[in-house]
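Take a look at this one chain, the form predicted on its own, written out in structure tokens.
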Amino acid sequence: MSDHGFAFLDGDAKKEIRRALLKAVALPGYIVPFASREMPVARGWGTGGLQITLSIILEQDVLKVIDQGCDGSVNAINIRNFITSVTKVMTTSKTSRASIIQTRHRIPEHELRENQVLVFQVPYPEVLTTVEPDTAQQKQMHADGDYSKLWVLLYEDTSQYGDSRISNRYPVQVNNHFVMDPSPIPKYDIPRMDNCPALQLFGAGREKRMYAIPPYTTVKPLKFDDREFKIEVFPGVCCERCGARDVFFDEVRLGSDRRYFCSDTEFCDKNMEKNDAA
């Protein structure tokens, strides 16, 4: 295939995105602007992550696409089908086999390894938006390392409710420097960003921004020294399908009845195979 024909984007677009990615990797957690292209999916449905994937993917890569842990959701299927239609790369539902994993709102339960790339679809890249709407002031605050307004937000929540009310997009500090938005992943996934052996790339197409976390980089949630960072727990709950415990669950309500299933469909399928073999 010609450089223009492979992976939809033309050569110049790929080079521009790769240069921006190199800057993002060199400055962990720093938001880098890029010239976001028009894509054949609506903005807000993963165009940023899609452009990153199309810029780095090679013919020998193996692709996995998930949406909130699910390989079979409409968003995941459509993005997977589009990428394969313009690259012909192999796809998989197994995290261990994938070289590139494009994700929306989850990190796979299966432990990631070196030489894997985790590409996040990001709706809102700027962590300071909730406390400072002015973009010029946001840049200045990042430059100064001034995150006092975020600390005040956390303090107000803690003093009133005993803990932060932020359920996703919990602010994290990368490499003891920049504070960034980890994308709308649940708190459950935050600890697995820390010292992760895989390269983590974040793309926001609508906002025309990207950032990155290199492998084996320190990622810590903002928290007070005398407060433990609490992830989601589901006491006494097990997956209705595979019986798993101590994982992140999706809750399904059927009238007054609540049922819980593993958010990560690959993890759930593996458990089912183990149960059948036993």
Second form
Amino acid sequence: MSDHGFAFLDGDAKKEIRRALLKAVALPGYIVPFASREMPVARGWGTGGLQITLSIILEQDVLKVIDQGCDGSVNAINIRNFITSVTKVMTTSKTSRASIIQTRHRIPEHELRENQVLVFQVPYPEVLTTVEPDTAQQKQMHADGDYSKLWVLLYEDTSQYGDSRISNRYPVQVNNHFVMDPSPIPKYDIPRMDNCPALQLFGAGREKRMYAIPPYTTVKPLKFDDREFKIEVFPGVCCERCGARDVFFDEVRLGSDRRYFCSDTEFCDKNMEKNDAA
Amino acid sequence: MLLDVRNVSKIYGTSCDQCLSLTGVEHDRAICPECGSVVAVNSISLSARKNEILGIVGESGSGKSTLLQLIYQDIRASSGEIFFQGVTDKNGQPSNILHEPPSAVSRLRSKEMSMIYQNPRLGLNFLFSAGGNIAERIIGAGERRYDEIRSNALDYIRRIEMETSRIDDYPEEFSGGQQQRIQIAKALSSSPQLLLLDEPTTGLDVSVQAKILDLIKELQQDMGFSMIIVSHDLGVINHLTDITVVMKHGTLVEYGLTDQILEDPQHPYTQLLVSSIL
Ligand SMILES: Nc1ncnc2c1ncn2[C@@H]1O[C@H](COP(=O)(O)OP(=O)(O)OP(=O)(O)O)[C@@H](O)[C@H]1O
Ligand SMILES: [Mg+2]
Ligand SMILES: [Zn+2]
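Can you swap the form predicted on its own for the form predicted in complex with its partner chain?
Okay, now the whole complex, with that chain kicking things off.
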């Protein structure tokens, strides 16, 4: 009961969420329901990720929170402030130093390591919703491993547009079994989920659902055997701030001008420090 | 033997131990007088060999559609056994598919058996293009190469004598007869061993009906699958089938070579049916 009062959630809530997490980790990519609690943050603003973070966080943890790669955005700051107000844990913007990283829509550029936990905020947990509205049917399709309807979408896009039109939330197959929604990360981040040393947890507060990818698990985008999976590329582009190439960029339009900056602000800062030192 | 149906029944309602013995053609009713259940299919046995074409005739409500759905595993039999070539237990002995795990049944349905429904909305996904519908079945049978899927889909569009340029059009944009052709292309694209057809031409213009029946016959001769076709129309049965099954009140009234049954019907009910059309 030493937990009581720590990290906002009461002991029962934490127990329930941890139990669901254990199940999620045991069945990589499988959607597990949980009794999503009311949070002092509006639903749809990361309450699923927040509850996961609060149920696993310990006093010695070091927390990083990002929104689309940025530590300094209002949403990231609000969530970080809330978590520190109920835990007093240390925070950092340094990916390498964090033990828990709560994120919306990005995976940090810096390679993740063992004993790190990446907590994704998920708006739509069920990957089959686009092709099958009936929830009982969705369950059956997961049980049968029947993802042919998702494949048909891929077939239709390839026939009519030459490639998949999905730009984010690209369906991935986990551990050669369940197909899941990776949350709205760009395609650039999809290959980085594969065989990742960190534990990846996914929480959808509004939908009361969670799922997980244990460390070193196979994660493959759904793609035809005779087609390449194409990630976003930015030919010739380098970051206006730090000069980095071959990372994921935010495009800023100023009038007719397009300007590019690292989407991962901590990576950008670190790169600038390096440049200054040199 | 490709398909062996033994003593299969389907009872809708609470059912009692008298349901089967108090209904059927000899009692001139399908509703159990003891418990009021509807005995849609009553103790039917039949079989189909490779390349064989069976026809099922009978009045409205006699259980024809129910019998097809029982074979296709759209619904579960109340009792009986169904054997399908290749479905065996660990000792290699034929295994009742009603006791097989869902994965085996799902494989039968996605590859070895196909169903063509009277209503194209049951057989086609109206959210997918014609090609997408065909692709769904090819993918369901295990193909994961786009070029292979596309060229197969085009091949089946050709086989149903449709312009290949229409492959990416959606079902709404086709006539009723064309929708039935697309259902046929979809059903055959997994190279099934058994094709089940539930009044595939009812509701279409007579001239369109004849063309589709000819197409089915040609495809059957080309590809060599077995077929069970339900029809109200003894003309269709005569034109298409080797074996005829006559049903009334859920029971099998007559079962034998089509030529013999049409020339020399034994049961008074069949005599009545035959005399009314000749
Ligand atoms: N889901 C159901 N619930 C209850 N009764 C049903 C159900 N489906 C079918 N029945 C009954 O089972 C009997 C057989 O129906 P079925 O649809 O198999 O007949 P059919 O021979 O195909 O008729 P038709 O020629 O009109 O298509 C009918 O009495 C029908 O009302
Ligand atoms: Mg019917
Ligand atoms: Zn009864």
